[in-house]
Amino acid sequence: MGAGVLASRAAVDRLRRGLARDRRVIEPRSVDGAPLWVETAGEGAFAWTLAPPLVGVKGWFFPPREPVLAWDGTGAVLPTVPSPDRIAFVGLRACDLAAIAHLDAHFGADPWYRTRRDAALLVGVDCLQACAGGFCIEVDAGPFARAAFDLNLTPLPDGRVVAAWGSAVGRAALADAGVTTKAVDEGTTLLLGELATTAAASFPVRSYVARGLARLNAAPAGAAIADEEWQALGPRCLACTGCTSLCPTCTCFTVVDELDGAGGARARVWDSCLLEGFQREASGHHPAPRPGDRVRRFWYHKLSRDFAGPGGRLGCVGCGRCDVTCPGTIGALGVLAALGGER
């Protein structure tokens, strides 16, 4: 780990077209007025104040749909392990780094998902303010990144930027784009710490996500939460899955079997634990029959220490993006306002 200073935005632009040198550069830019992942060559300037994409970037590594097996009819079991491209995603934020770095202690031995992993330079931008909806301050995931990336960009309001590298990958990516630093100073060091403190306080007051949190994680196994509110809430979930697939930390699949003539396919495929038969045991046993049953536990799975990762990490990084996809509102915020006691 180490860090520089940049002389200006432009050094981000000139590294992020090194980058597209031997990479294929994935960054957020405007689509119909929408943020969006898009393949650069990283022409222009970069948008440094555009809001994160509403879909994070956990499908490069962990895809909807990963052959893990295959057969050809003679017998013969065919590899499956990606040969992936060298890519590089520039602009993650520390909500997105919170998440990868979860997925890399949860798929930490799988080789899919590993050889895509290690194919990828991630650099991060940290928010200097908090973005609509988020909440990563309150679970402990950003507005400043600390986990996952290879280059962490801070801008600074003279135009400077600060570059952490937490990778030798990381700092080989700046001077291999000929983009070259300065010690970061007393005075500089000074700055970062006002940034951080302004962006903590521009997240508005939430002391029902406090009260819920402390609520789920009420010893043994949140029994301040009485199961009629667990059931009220059940019938707000529609069963969409809207929620499962835009969260960048949940990991549930299923596995499939797909026939092609005599040869074939197994697949894991993206599951919700929101579906009713997600759970559902041959026996026809189901420890979770009703919706609300089916929220407590995804809930629980988010937001209680019970199932956190390592360094206390919890499941959910307040990015917000439940919420936004959620007809239901049970999304993180929703969830912990009725509670919290907020509704």
Second form
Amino acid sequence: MGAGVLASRAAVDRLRRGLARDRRVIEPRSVDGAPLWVETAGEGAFAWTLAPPLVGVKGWFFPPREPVLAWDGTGAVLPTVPSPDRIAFVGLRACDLAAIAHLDAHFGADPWYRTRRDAALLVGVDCLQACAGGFCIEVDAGPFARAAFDLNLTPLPDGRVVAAWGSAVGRAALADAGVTTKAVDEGTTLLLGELATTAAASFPVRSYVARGLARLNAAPAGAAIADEEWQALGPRCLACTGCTSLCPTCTCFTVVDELDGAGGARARVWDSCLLEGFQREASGHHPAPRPGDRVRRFWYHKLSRDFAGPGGRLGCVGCGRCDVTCPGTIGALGVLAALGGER
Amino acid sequence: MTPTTCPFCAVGCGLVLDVAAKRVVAVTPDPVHPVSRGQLCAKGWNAGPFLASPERLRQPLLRRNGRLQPAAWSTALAAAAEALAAARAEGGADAVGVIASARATNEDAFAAMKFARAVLGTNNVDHCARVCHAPSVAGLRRTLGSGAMTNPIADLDEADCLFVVGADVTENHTIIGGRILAAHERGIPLVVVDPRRTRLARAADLHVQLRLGTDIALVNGMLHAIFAHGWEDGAYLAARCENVAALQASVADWTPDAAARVTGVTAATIVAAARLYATSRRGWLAYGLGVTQHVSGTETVIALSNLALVTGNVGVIGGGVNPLRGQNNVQGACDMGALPDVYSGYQAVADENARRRFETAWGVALPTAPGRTSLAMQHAAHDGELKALVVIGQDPAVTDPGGRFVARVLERLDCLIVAELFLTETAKLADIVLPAASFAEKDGTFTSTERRVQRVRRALAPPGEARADWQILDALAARLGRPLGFRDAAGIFAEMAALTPSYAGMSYARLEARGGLCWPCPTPTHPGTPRLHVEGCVRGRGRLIPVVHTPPAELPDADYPLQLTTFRLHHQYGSGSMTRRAPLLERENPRGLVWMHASDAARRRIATGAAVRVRSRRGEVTTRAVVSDDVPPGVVAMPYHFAEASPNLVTNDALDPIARMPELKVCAVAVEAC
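Now show me the form predicted together with its partner chain; what you just gave was the form predicted on its own.
Starting with the chain above, the whole complex follows.
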């Protein structure tokens, strides 16, 4: 770990082009008005203030469908661990970096995940301003990055950029691109503190979040929230799988055999714990039979300290994607508003 | 990253397809789509797996020695052309017919109707709108002059009351359903009229749980209450409607008490529903197949139109009479003229001027008499008058009523030609099966329930030798000596737009923008028309038409003491050929497929999961039971996605006399443990 100061944002452009020499560079860009992760080769203006894309980067490391066993029908088993291209994500926000730290801890040495993850270099960019619907600050995941990055950039108002490196690979990337850094002086450190304070102040006051989290985490587990509260939320879950698909920390998968003649594959595919079939047993017995039971379980996993991940951080990183995609208006803020007495 | 339009229901959500190594690796919601706004239902999220299914048809199949066997395109097309020519030679042009698809693009539907009319020389062309919203088209054209949804989906956010009739919106049109739930939570009153206790019904301020098929009695009782209390919009009626006195007279006897006796709901509930809807400034009325799939379907649509007109809710922001169409492109397939009596844009084949315009454009004489509906084609096949049939992307053997009749008549044809993604139950009966491209493998447009025309974009190549429907029809037409002359999807759209006033101002260039355009869009600078009837109804004055309650064609009796109704599940779609190949959706299927009330179940010693037989006068089906208070005593309900337990083996094919819609929503059955 360490940090230095880049003279200008042009140095970041040099870094991006440098990364592109031996990596695919993926950056957020506005396409038809929608922020998306796009392959850019490090070219063009970097989108410093673009809101995080609705669809995050989880699928690059943990694809929606991944064969974990394949055979051709002749008795031969085919390799399934990928040989991924070297890539660099430039512009990851603190929420997504915190989520990747969760994924790293969860998948550990899983060869499919690890191979893809090892091929990726992560460059974060701190948020100086709250995004619409984001509440990373309430769950200690942002708006300044804390984890998982190889490099992290904080743009300063005077045009300079503070670059922190979290790995040797990140530090080498700066050098390889011919980007020089100066030491972070006391004035810059003070400035960073002011920026963090301003960024924190830009979040709307959502006192219900702390109230909801407190109720959810009151001991003994589950005691503070009556069953009826969860059952009232249950019918709002239409079981669309949107929240679990977009959630950057959701990792549940099921296994599907895809038979094609004599050959075939066994693939792991994203699952969703909000589906009734997720936990239905062969007998028909269901440990979480009512939609409200499944809603409770999901949010308990996301918001309870019992399931905290690296750095003691909650499974929810406050990105707000579930609130956008939930047709039933029970994304994280929707649920916390209900638990916190705001709706 | 290819932005496109969802292929399931008619809400018209925006999808983004992510393709790698010739495979759709992720389907995600379009964050800037004006309708879906970053949301999708479970079907949309799971639109990927069926595309890559090993069961996709990759080459033509030809029946030889009783078995479907792979064949070259040239062989299959030659056989199809020969069979169609032979059928025409033997029985005349009307001995052949085409069933178009509400699942394929507008370009495919336009090609199908041109193929039927200009190549085969018959108006025998229809599609599955016959079994969903044909009564909406027939009813609303009579009362308002246009058979489509009057107001945009977004208008429900502008309403002061939401009135939902016979529609399970959270399950079947999930993104609209979620928006209704959200509006209701903001305090907008919600009234739900449904025999079943749906999710929306449980959330509603008022659930009017009426008996099956008694909607007209309910509406007439509401109209009686509205006139009695002076809740009608007198100024609106005077300025914009006709036949007011006749309507008022017709409901004079329909006191809430009289309506209560027929509907089974209390008079107080009927008056409360009338007050909530009529005294709100703007009421957004939406309805589904619970209204249309009855022998009284068209008249029920007219009754709802009466209700909206009397309360001044047509042509206003936040109001409207809004049929929620079923398939992604059922609105478009109707618009394209894949119907026996109209060309594209609802131009009647009986209208000489319209016919001449199409004859001039296509350089061929066109048939003058309206053709047969899909069900009439089945009966003609039964009688030996229809000898060959082309079915595109539809599975009538599962989705049409009348027991084994459909399969029997399809087998009786001299030649059945099916273009499909998969070997469906209907395709299994075919003589020639032609592999079709899916929505992700071709360019085109879909028209959503709110008349929104949106681009469908090719993200990957079709599997094997599969082709777009319009390409299949073009090749077949060439074999018959009269090519359709299509080069690409954009060219078909341009030809269609030139012949169709409501689409005349649209082009692929204009449809590039997210959300496309709503018809009517008559000129290249016209912004489209999200809301109809604003400056007066399309037909002039809104016409009030008295209608009377007609009971279902079959009522329960000692032999068949229960009423069966049909419905749809959120996690399945149509006959399931796409959704049943998505592992998460298929796993979500319930343990049983007939829902029954605990009182009916207990009497028959049936518990959830028990094997049961459902019998009607037309057939029987065995499945498992789900004991639930979703249905009232005396009513059982079955979803129709599952060929292994299809309610259409028992449903009634009694027809609405106007729209020829079969009464899929109610028949008499017996249920017993087995």
